[in-house]
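In the block that follows, a single chain appears as structure tokens, in the form predicted alone.
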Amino acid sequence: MTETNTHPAAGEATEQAGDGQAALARVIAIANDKGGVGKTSITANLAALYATAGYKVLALDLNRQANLSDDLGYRGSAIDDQGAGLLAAIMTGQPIRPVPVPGRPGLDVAPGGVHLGDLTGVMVGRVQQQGRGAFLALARALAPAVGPYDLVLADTPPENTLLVDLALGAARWLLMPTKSDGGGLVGMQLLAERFAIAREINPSLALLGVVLFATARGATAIHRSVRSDVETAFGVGSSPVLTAIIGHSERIAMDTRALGRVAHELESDAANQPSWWEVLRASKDTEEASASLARRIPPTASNVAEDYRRLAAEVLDLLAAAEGATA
């Protein structure tokens, strides 16, 4: 079926998106063109922390791999439609219909998954017919749904520019995780270019900040170098590197994905598990004891959980300061 060009071009779309963008004032896209820099981990941990603190939160999963469903523990559950609902809303312009995440009061999700792969061909055709205004499709579907929410966090995929552009078209803020290695910084520079283009249709889009992910907490010289790279990519003074950083812990990342438990929940699990000597005493079999000890949550969970708590607080402080400045 051939689509007709019924939507406005970029200039007209910017004018007509005004009311919708006002509704999307607390939508944060978490993006970097590079994979493995913490986008999903940050989305899951911030969403769960804010919900635990009493905020009403919507997590939007634009990743066809749907790793957010692993981190928040709903993969394969009744709500996991593998992105079918999100795909339908974007294609038809009907409001997104979020669903509650089981066992997580205050947290709803628009699940991602394999169905989002069908968006690529659709968006290519729409852009050819409608121009960049086509990338407001997610904004149109999201705006009518965000009323109940204090925060909306959108997890984006790596190296899928069409889906990232949809997120940037719908977001008020960009939060960009990066590692201090070359790959993460290249991804950041590529995203900076897409950010500038996205502002043509979504002029309210702004950079909330850059988060250093899986880095050594005391590597101040490296952090200064990254700050310089950020300022080069986005403009001096316009792109702060947040003071909160997420330290490296491969084991915590693995446990989160395997158990569907975010860092502050793993911290609680670690505090409540029996001590190592109690495990040895209770076990009559050496192999059984070794297996039990291998499954223990490491004490580093508390360090990572504290990193995320600091990040969550700093993000709220930045939002409050930005909103106060425009009030």
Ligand SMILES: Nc1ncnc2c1ncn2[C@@H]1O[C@H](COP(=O)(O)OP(=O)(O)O)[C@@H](O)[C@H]1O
Contents of the next structure:
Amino acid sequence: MTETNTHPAAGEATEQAGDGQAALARVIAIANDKGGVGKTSITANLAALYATAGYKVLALDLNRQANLSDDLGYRGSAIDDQGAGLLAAIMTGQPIRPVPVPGRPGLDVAPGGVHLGDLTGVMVGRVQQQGRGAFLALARALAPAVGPYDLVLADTPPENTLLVDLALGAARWLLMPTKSDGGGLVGMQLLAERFAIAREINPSLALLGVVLFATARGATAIHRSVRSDVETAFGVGSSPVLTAIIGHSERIAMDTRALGRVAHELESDAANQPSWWEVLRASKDTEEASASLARRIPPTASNVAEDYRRLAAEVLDLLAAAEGATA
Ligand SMILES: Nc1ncnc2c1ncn2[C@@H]1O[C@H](COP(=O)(O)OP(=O)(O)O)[C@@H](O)[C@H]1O
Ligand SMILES: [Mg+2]
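I would like to compare: after the form predicted alone, may I see the structure of the form predicted together with the named molecule?
Then the entire complex follows, led off by the chain already shown.
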């Protein structure tokens, strides 16, 4: 994970950018019909990690709330068009024009935001005229734009059929995060139905895997029960539940969204901050000391960062294995 374009399959895909299917070979939609299962966190962390590792990455944000812009720290910046560019590309079929994220070399985004709400009316009309093929609109706008990228990650909203359907129409892979709090099966089944319908217009779509999010480490029973839920929803042998899980850490999650720094960046922030006794020594009084201590990045950043590194590596392994199998 240190050089760009080390992966023949990604290179091949970019050479054939004219051919929609081949060009979209490394597009991963991160989706689940349920909200709060880690779609945005996983997109942000993987995108930032891959870019740091030297890959050329594009992150698409198909959310009106655009939490990806919080997690990656570009909300309200000059590049944040609140989904206007993405909306225009989907509506006109012109290529998406990704923008580089300031301070994150190798990472480009197509920002999401309120403008994406305008798609609903347009798409309803198009589906009436063109049938389900209308959901290839994102694929058409994306295919000519993916040439430079090794990986494209699409963050999707919960329960917005339209934007999820557009993402599934454009992706080669579905990566589905889920929580282990029960209730996951319902979201999975809804997504499995949508997945089956999307395959009618995008036959190369496949389930890459399922990621357990905000879960206790080493919970074998949970892993087994999620495995059985996935098989109920998607069919036996449908896909792996990944070995990598994202451990629970409320505080890291809050810091990521508030500071626009993903887990591996918080990890280095934590390592570079003064030790707690230095903070105490430098404080005028106990009030100032406790305020400063409360602002510290907790050492658990390192655990979560390590979880995301494992996930990033496992996703690349799965892609390489799948590409090897079809080469
Ligand atoms: N490792 C974690 N442990 C616990 N909560 C987390 C973790 N990472 C993120 N969260 C929180 O979980 C919530 C849902 O995460 P998010 O990635 O936004 O999910 P989704 O995009 O599926 O709605 C957010 O409030 C986020 O702050
Ligand atoms: Mg989200």
